[in-house]
Every structure is written in structure tokens, then in C-alpha cells.
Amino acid sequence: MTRDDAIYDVMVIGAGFAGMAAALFASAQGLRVVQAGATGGIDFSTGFIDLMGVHPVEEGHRWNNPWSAIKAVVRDCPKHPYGLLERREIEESLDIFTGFLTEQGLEYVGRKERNTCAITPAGTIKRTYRVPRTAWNGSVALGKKAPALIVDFHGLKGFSGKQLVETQQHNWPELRSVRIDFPGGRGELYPEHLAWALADPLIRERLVASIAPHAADVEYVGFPAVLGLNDPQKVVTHLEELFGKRIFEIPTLPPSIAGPRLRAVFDRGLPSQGVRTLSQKLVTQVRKMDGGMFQFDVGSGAARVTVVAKAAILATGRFFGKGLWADREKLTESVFGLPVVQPENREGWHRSEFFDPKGHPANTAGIEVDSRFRPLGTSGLPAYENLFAAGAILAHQDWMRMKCGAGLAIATAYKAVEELNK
């Protein structure tokens, strides 16, 4: 029999940014929470929420006002999970979530009604709701067009000034870039390693040393997010009053330190929350019990541990989070065995073109679900009253084309909860 103090309130299952938004509103909420779940895209983020960025795909449209696209997204694509969420239900769920962030170390800023036009590793600009303030200055440099230099290190892989120069050179013609030797590295550089080494305030000291003569006509100075593990705002402002300019950071490719600082911040703040976490494992079986509730294994061998529930949250995300999988003939949800809404076909989950301006149908995949985000059954009913669903895992949806993951992630996690502590 299990004791009542060993049950849970609600169980999340994935680890990504619906994962971790769902097990901080299901705390916040004073329910008693426990999640496990695989890395999920969380680890591999540039640090930017999106909330709505391009629409049609197939026109690569951008928005500056994310509410307006959302608007045109829901009008055009009936099916999008945006269509059973309010306004304020958005609002309010990044409102607590960046919270969060902030009170962890970790500040985000953006505009209400606008998205920011952020520069990526590749040198182009996307429209983003929210960045991390270290990256914030370089918004604001590239609104101005200010003199500006990026700086990159000999031995840093995923990261070229240069090439963010060339790719620019039209739009922002007073950026310049600069490579130097990264204080006492030697070969290959990793982003990881750089971070942990300026967090001592000397090497910083040696860092504006080397950059001091090509910085003496810019305002600004950009660096690849590496100022920094824990608090990187705290690196920036002392490089700031180091050198007399302002600072900002770009995401470097993936593995980038943005994803590490956003795990760090649920690793050591969820359970403080209360979260009891099951890192780095997967539900590998899930049973229902008398009485309505849910008994999961997770985990395998020695490792596994048992834990029964009375409601959970499927946020496992798609192929990377291990949400769905896929064989030769179809499309299957990995942890309830729920109907996937998918092309009738193998043929038809892609399109002939690689690159095909539509995407393809197989990035739209996924589950679908009830108004309350119950996931349905085959019979068209939700499968069961006390299973919610958020996140990558929701189908008529291509969060990466669409450039919405986080906020929909974040947004859908808050419905569900809300909806389950009905």
C-alpha cells in the first residue's frame, strides 16, 4: 500500500521549458509536485523566449508585435494550441516565469507590445519577446547602429566575429570585430570552461587588457555568452566598469552556456520550491491504480523508483525530448501510448525539398487535446480526466518555423495547471 504523505499531487513528466514552467506554476500553486524527465531543449536554448515570430512559414513572415501574430496564427490555423489560450493566461505565465528567473539571478527584459530584434551566432536578426539582460545592450546597439566590436577568441568553436560582421556589414556598418587569446587559454576552447574562468574578477582584469586597444572609438562590446555560469550579470557589470563601455552577449552555438544557466537556475530553484526532481530520468511505465491515480516507474535497473500521483503533465516534447518516436510506419507518444495526429502515411511526413519554404507536415505532429488540455483518446474524449498536456508535445504546432517555443511551452504549462488544480 502507498502512504498517503508518499503521494504526489501532480507528476510532470520532461525536463524542457514546458517541463520546468509546469512544475514551477504546479508548486507555486501549493500542490506537491515531483518531476523526472530526459535534457530537454532547454539545455541547447539560446537564452531568447520567443513568444510568436513568423507567420505564414511558408512567407517567412516576421512580426514586431508578437499579439498581432498570435491573432493571425489562431485565424489561420484554428487547431494552434495559442487558440484555447487568453491573453492574459500568456501574460501572466511569462510574468511569473521570468519572475522566477530573476529572483534566481537570472533577469530577463523585453517590451509588452513588441518583440526585440536579438542577434544570433549566424549573424542575423530574430524577433524575440524576452533575452536575458546581458544580451539586452545588443538590441539597443543595433537599434542605434552604434559603433560597436565583437570580440572572439582564437580556439572558441561556434562563435565567429567575423562572419556576424560580413553579415551585417550593410545594416550596421560601424561593427567591427576583433580575435584575441582568451587570458591563459591554450587550443580548443569551450564555452563552459571560459565561463567558470571569468568568474575570477583578475581575469577579467586581463581580459579588457588584450581588448582595451581596438575598443577605444566604440560604444559598445559584444562577447559570445561565456561572461559567466551563476551570475553572469555580475561579470558584465564589472567588464562594464572595466572598460567605460556596454556590454552585451550573443548566444554561440549549441552546446551554449545560455541553456546551462537556464538549467542551473530550476536545478538549485525548483527544489527550494518544494519540486521533488528525478533528473536525467525517464518514466519507462505508468499504471492507473483504484481510484483513479497514476503509478510510475521511472527510471531503470537499481536507479528506479516508483511514484504515484494523482494527476500529471505530459511536457515531454517531440523527438528530442523523447516524446514521440518513430518507427517505419508511424508516429508514437512514448509514455501513455496516446493517438498522434499525423500524416496518414511515411510518405507524408516530409516534403520533397529539404528546405521547402512549408516545412513539413511531421514538425505539426503531435497530440491533441480538449479545451481544459486533457489529451484525447481515440475515441475522441480525453484519454483520462486527470493527464494535461503542454508544450512541443501539443500538435498543430511548428514552434521552431513558427519561432514560438518558449512562450508556448511556458503558456500551455500555466493552462494546465491551472486546469488540473480546478
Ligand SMILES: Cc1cc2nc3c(=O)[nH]c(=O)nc-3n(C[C@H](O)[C@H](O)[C@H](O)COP(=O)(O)OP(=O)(O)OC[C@H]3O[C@@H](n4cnc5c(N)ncnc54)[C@H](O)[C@@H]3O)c2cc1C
Contents of the next structure:
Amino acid sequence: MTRDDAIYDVMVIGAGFAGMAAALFASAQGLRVVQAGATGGIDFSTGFIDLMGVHPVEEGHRWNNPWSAIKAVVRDCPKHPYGLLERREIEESLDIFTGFLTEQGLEYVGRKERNTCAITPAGTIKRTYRVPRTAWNGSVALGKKAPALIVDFHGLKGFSGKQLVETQQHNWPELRSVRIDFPGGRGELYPEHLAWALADPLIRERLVASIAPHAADVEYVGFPAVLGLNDPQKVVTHLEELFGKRIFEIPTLPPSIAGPRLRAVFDRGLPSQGVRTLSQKLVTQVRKMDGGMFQFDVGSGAARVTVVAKAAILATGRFFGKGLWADREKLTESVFGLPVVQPENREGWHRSEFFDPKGHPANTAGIEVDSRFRPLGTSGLPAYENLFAAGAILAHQDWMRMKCGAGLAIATAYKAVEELNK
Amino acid sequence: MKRLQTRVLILGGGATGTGLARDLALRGVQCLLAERRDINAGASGGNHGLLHSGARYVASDVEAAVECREEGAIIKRIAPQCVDDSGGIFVAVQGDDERYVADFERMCAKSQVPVRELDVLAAREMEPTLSDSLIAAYAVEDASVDPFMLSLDNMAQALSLGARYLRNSKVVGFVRDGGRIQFTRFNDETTGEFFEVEAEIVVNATGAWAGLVAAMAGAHINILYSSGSLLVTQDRITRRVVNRLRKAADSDILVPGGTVSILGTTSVTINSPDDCRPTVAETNLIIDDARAMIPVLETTRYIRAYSGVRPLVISGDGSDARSVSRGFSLIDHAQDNVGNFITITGGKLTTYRLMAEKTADVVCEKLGVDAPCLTRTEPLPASSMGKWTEPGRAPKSWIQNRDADDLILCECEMVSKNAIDSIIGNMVGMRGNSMLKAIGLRSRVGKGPCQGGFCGLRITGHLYDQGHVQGGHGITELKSFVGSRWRGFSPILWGLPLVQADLQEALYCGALDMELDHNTEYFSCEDDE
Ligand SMILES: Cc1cc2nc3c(=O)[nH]c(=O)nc-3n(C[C@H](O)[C@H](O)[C@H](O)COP(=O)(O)OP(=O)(O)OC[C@H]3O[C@@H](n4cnc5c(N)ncnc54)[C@H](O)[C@@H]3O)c2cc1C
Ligand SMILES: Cc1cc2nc3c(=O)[nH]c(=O)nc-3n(C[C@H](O)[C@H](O)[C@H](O)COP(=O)(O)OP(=O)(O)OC[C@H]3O[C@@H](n4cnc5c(N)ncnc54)[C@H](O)[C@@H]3O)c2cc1C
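Now that we've seen the form predicted on its own, could you pull up the form predicted together with the ligand?
Up next: the whole complex, starting with the chain shown before.
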């Protein structure tokens, strides 16, 4: 076990969207930041940043304007975490966050007042707020119903151009697909390998050569998201030059390239902002020290580190992130043992139909916070003066049904940092 | 309306119906089996898979014990591919009824069920997960049987001898002509189509649904529906079948099923056989009770729950499900003035062959066919239709026969694209809707920790690629597949399975918006540059 003698201003617990955003915002404000966390939603996400898309969930009502949707949800569910945020704060958080991604070579685009319709690998269309630039042309082509060709590859499972064409046939008649051999690739292919391979301009040329005969009469060519790992825009631009067509990416099923791309950006970008990252490590113990500071044990065995911080942001996600845990009787919070608002017993956690439009009550369980995003203890008062929470662990939201995953994580992280730094 | 003809029409594709199809086919009698959903959609796909030695019934039902002993031995002989002859043990723990324990050997002797007393320490050596508070242990000849392989193999041989099989065919009515059924009317619930079958004899082998089906023909059977739930563990906990040595109750038995173990079962009276589904309450009850016998059952990881309905035919005024006879009922509805209609229901998986034999005897007598039953001795050939249900088969085949272009579509159970194609290839004439579910029941797909979440999506892509599904249909079927896996998944959502369920919903709803209606107009956001 090693000791880190520094005293940090803030410990960010979690390395998903909320944790990454919190570390970014806090370091940008000049705070001394340490961050721990392992695999989370980022690694499995599509790369889309949803802000707010559906409300009320039981009606499946979709909103083109996320801001109106936020207003509506706050009106109807006053405890929704968006109720604690001003529009200005949400906008600012997303601007800083996507600005940072863009700076690091992963440009995000979208429009201010409107959600964007994006194509999913299932062939469904989802509303989201910010998409990687490399996906944008797909939404444009969809909007125009332009003649487009989806390319997929022998050996890349879980991505079927034909499925996209079939599910969209009534809506987008000029969508077609073709399956080809990836240049030099046979057998089972993985997005990350293909992305590496496409770093080589010669492979791109061969790729274009084998697709060109199928693409004569289309304006757009869509690919599974495998077009480069660190600088996808460069690959896309090169392909557009070679092809003379507009190119776009569609996310693949997880684990897709979107995760590694985002993670790579933060792995590069956060340390250079001075963040001490303890990556792939979890907080295993917390002690409250005299004077109110926290002491954390991070990681286990020989690799364990002890760090001290004046304050902390809990951004540990839900069940998949491991911020919440369940035994047969109840839901618990994993790091501090904070109270979790939840249905009375396990029978109330899930509905009998998976796709029940109301969503599952377990998914709105979570941590309640005060207006400064401090988790409440059993007394109903903040459990600690200097502990803040952000992201999916917050109660009274169902990001999966409301379509507010990454956006809510980023915006609440922003607010938590603001309050912490007051 | 489409109309088909056959000599014998069998209703219901469980162990009994498929066993009967084979029996008749072996006797040279033309038959057609029609099933509402697909093979083993009822109790035959929702049972414990215990090939009973008879020992469980020695106290309550000597006749059933004897039948099980005899039939169990026959199945082991004729269908070894479907059986894991693991042996079984009965154990009692502190607090269990010692009089029952003391009487056990004598009761077994009465039904000639072989039993051997074990030293409790020896028993714990044989099965180290047994509780240290054991007070008695006996070895018996229990085994486990793969009900899917069994029914698929039965059906495969029947098909090879000229029988026909229709899935997605639900009986919705009968057209009677005086004292006989002239036509049986069906509905394909996946397409809405209706059709009729004309047969000389109609056999109702619809298990728990037999009363509902018989009523459509104007016949009456009084059936009590007893639903039982079971839990599947991630790993195999014991080598042998382990029974609690006490008067039959809930959570008494742990049966190995290849790489997993199956724990159960409850007995809950329900109003309709369609109401059957495992619940959170039953899950808790099973674990709370069974941990006395095998403590690790408290902490082990569960993969899913499932349930089935026992049709308990009431002859007397039995009101408690467990005390009603579990022997089978073979009813000639000539007694209800329907001369060419027979019901076979009740019984056990273990005795399906005997049930089929007795039924076929009556059918042949009515048809005037003089052909002896062959199933008592004739081996049941292993079929390519049934083989993919075996755990370990797909991975082995992947490693041994892999070609360069094959891919693993189901990663939990290592089922490859070629394996899926071979399953589809074997379904000639049975294709149509609900392909994903059909693949699920013919293989291990959807049975691993992801419960179909990931493999369902990948296989759907493959079905689109191969042209087996079109338009929005593949998505509809995927939703239905995931929805039906959820029935068994939702009762066990704590610990890691809840983590998995969270990921599944993040993917299907969070990322893919699949809970929303995609048929309505949703393209109002135009994206211009
Ligand atoms: C399959 C999938 C698809 C998605 N698609 C989209 C999408 O299309 N659009 C969208 O907007 N969002 C999407 N998301 C959601 C998004 O990625 C985030 O999951 C969500 O925004 C919540 O983020 P979070 O940071 O609060 O939690 P998580 O992403 O769950 O992160 C939790 C973090 O906390 C860490 N942690 C947990 N316990 C500890 C501990 N004891 N010590 C230290 N660290 C700990 C974890 O290791 C992890 O790094 C998707 C998520 C998934 C899983
Ligand atoms: C919880 C439980 C555990 C059990 N454990 C064991 C065990 O360990 N060992 C053992 O030997 N036995 C066991 N049994 C008993 C055994 O499962 C059954 O006896 C056996 O499977 C019955 O087979 P079947 O073909 O008669 O009925 P089923 O398998 O129920 O088949 C009836 C079929 O008819 C179909 N059907 C229904 N309505 C219609 C319609 N209108 N039109 C067309 N088709 C229709 C259904 O879809 C179904 O596939 C258990 C039963 C249960 C419920």
C-alpha cells in the first residue's frame, strides 16, 4: 500500500460521464483533483449525449426541443434533478464538456434548441442532443431521406446494414446496404481492430475501391463506427475526399468504439489539466478525519493507495456502475452507505413486463440531495457538509426512459462542482 | 380457409404429444402434431428435469413410484443422449421429521425402488456442498433428463417417418358432426390466420390446457392448476440429484442440468394455466427453505427462474394440489358423446412414454390398426434437431469444426453463426414467425448470464442478413424474445443479475429506444446542414 501525502481539494469517485465531467470542471476551476473509477456507462455508451427526450415516459412522448422537455419534467416531477438546475448551468456544462472533447480531437455537434434524430445499430431512430461530428451526416441524410448506402463487413457481428434498411424501409426508401470483406480482414472482426487498421491510409483506399462500385448513385455512405480510434474526423475527411461522397458513422453495439474514444480523450486530457487519476481502481474504504476531511482507500492489495481530500463528489452510477448494490431485500449505496430512496421491497422494484412504458421503479431509486447536491442522510439533512453527488446515482430520474443519460450526468456534475467550490 | 388432412391429429407439442407422434409414426400411423407455440412451450419446458427413480413418491403414491421406477429405467436405456445418469441422494437435516426418515427404506421396498443408506459423512464427501447438520442420507437411482432434447428427438424421428409438425397453431374450436369431431379449427397467433384440420381421431395432449381444449369439443374435465417455480443457478452445485428426505414440500430438490443446477419447486394454485409465471415471493421462499439442505444456495448466483403448470385432474374432491394423484388420465370422450376424441393429461415427464403408449393403443384400436408399440425397446435416435440444447455442445463444435468465417453470436454459451444456421436449416417447413424464440428453445441461446440481451440483438441482425425476417418484424420478435426472458429474469434481480438487467435496459431503452413505438411518425426533426 502506498500513501499519497498530498491533500486534494476534491476526490471524484467515479469515471463515467459524471465523474469525468466533475474532474474536468473542478480542475478547470483550479481545484486540486484526484479521481478514481473503473468501467462505467462511457465504455458501453453510443457516444451520443442525450439531454432530455421523452416525457411522460408512460406515454412515450418524444420532444424535439429538449428545453421544453426539461420544463415539462420539472413541472410534473419536481424532484427530478433537473429541477435543481438553471438552463444557463446546463448549457454551460455541455459547452465546456463538448468544448474539451472537441479540443482533444473528438468534435461534437448539434443544435441549441433542438434534439437531433440519430440512427441506432438496431435501425431505430433516437433523439439525442449532441452527436460526434462523424455521426452528423447520418442525421442529415435521414432528415433529407437522401439516397444512402450502409456498408457493413463480413465478420463484424451485431451490425447489419440489411437490418437498418429493412427497419427503415417505409421511412427512408432510398437507403440500401452492401456487405463487403474488410480489406485484408477475415473471420471475426472487432471494431477496435478495424479502427486501428484504418489508421493506415492505404487500407482506406482499398476500402473505398471495394465499395465504390456499389455506391455510384448515392450521396451518403454510412459505416459502422470503426473509422479510426484517436482521430476519426481525419479518417472520415480522407474517405470523403477519396469517395466524393458524404460519410457518416453509426454506433455499433457495445462494447463499441465510442467508449474507447471517449476514455482515450480523458486519459490524455485530464492528467494534463493536473488531475491525479487512479484509473481502474475503486474506493474501498472511507474514513472521516478530524477537521472533516475524507481519507479514502483506493484499489486493493499491493496496489492500494490512500488519499486525503477536503471534499468529495460521488459519481458512482447505478447498478451497472456499482454505485448502487442490491441484496435480496434492499438497495444500498456502495461507498458511504447513504440512504437510498426505494420501493418498499423487491416485489416493487420491477414491473412484470420489461418494456412496460412506465419504466421500472428500481430505476428511479437512488440518492436524494439538497439544493446544493449534497446527499441527504437518514435525518433528511446533508449527510456530510463536504460530500456532493452527481450523475445517474441521483434519485427521481430514469435516464434510460427519459433519455437524459450523459446530459444529466454532465450538468449535475457541473452544479456539484460549483457548489463545492463556493 | 386452408384445410389439411391427417389420420391422427395431436394437439400439444410437449413430451406427451411428441412422444405420441413418435409412437404412432413407429406403428405406421399417419399423424400431424399442432402446437400453439412451439415444442415444450408448456410444462415440458417448465419442469425440473428429474428422471424420477420413484423414491419421491414412495410415501404418497405407490403406483406413481412404481411407474417412475420402470419408466425411468426405460428412458435411460432408450435415450441415453437425453439423460445424465448422475444418481441421486435423499438427505434429512436437523429438525426434519425423524419418523419419516426411519420409515423411508421400508417404503422404498414396498415399491421396489432401490435405495441404499449412506453414512452422513460419506454423503458430505460425495456432495461437499451439503449442510453439516445432516442427520440421514440415502442413495437412489435418480437422474436428470434434458426435456428439450427429449421432445425434439421424439419429434425428429416422427418427422423422419412421415409425421408433420405445425408450430404457432392454436386450437380455437371444433366443428362437430353429430357424435364426432369433423374439423379442428386453428389460429396462428403470430399472423392472425385461421385454418382447419380434418382427422379421423383427435388426441388432446395439451397438458394443463386439456380442460379448456376439451370444453371446446363439448367434453368436461375437472382440472386444478398447480404452478411450480424453479431457480437456475449459474454453476452446477452438486453432481447428483439431491432430494430433501421429508414429506414432499417446496424447495425440496436440486437437480443438475449440465453446467447448472435447478432448484425447486413451489406449488401454487392458479386460476388459469396462462397465469403461470415465477414470482419474487416464490424465489425468496425457495431460497429460504433450501439453504437448510445446501447452505451455499443462499449466496450463489442465480441465472433465471421459470415455471410450469401441473394439471391435476380431480377425480374425488382433492383440494390440496400435492395430495391429488399425479398418475395420468387417459380419457376416451366417447363418454361425452364425442367418439373420435381422446385426452391424455397429467402424469410426469418420466412417464411420458407410457402415457404415449397407452394413448396410441386406444387410437390404434379405434382406427382398427393392429400394430404393437415399439417405444419400450426401440432406441430413440439422437437428432440434429435436438443436439444443440446440450450445454457444452456448441462450444465443442465451435472449437472442433470452426471454419474461418464463423462467428460467435451468443457469447455466454458460445453458440456460433454456423450453429444457428444449422438449427434454422433443421426447421424446414416449420419456419415462419417467432424464429428467435424457436432458436432459443432449440439451443442454449439466451440461457447464459446475459439472458438474451446481447445475443438476441446479434442473432436478430443475422436473421435480417439471411432474409428470415423483414421490415420491422425482426425488432418486434426481438422485443417479444427479451420480454419473455424477462419473466424468468425479473424474480432474481439482486446482486450481479441486477447489474446485468441494468445494462440490458441501458442498451435496449437507454441507447436503442426500443420501448418506444417506432411505427408512428417520429421523423419530425429535419436536419439540414
Ligand atoms: C449500454 C449503454 C448505453 C448508453 N447509451 C447512452 C446514450 O446513447 N446517450 C446518453 O446520453 N447516455 C447513454 N448511456 C448513459 C451514460 O453512459 C451514463 O451511464 C450515464 O450518463 C450515467 O453516468 P454516471 O457517470 O453517473 O455513471 P456510470 O457511467 O455508471 O459511471 C459510474 C462510475 O463510477 C465508478 N465507481 C463505482 N463505484 C466506485 C467506487 N467504489 N470507487 C470508485 N469508482 C466507483 C464506476 O467504475 C464508473 O466509472 C449509456 C449507458 C450504457 C450502459
Ligand atoms: C414445476 C414442475 C416441475 C416438474 N418436474 C418434473 C420432474 O422433475 N420430473 C418429471 O418427470 N415430471 C415433472 N413435472 C411434470 C412434467 O413436466 C409434465 O408431466 C409433462 O411435461 C407434461 O407434458 P405434456 O406434454 O403432457 O404437457 P405440456 O408439456 O404442458 O404440453 C402441452 C402443450 O399443449 C400446448 N397447448 C395448450 N393449449 C393449446 C391449444 N389451444 N392449441 C394447441 N396447443 C396447445 C401447450 O403450448 C403445450 O406445449 C413437473 C411439472 C411442473 C409444472
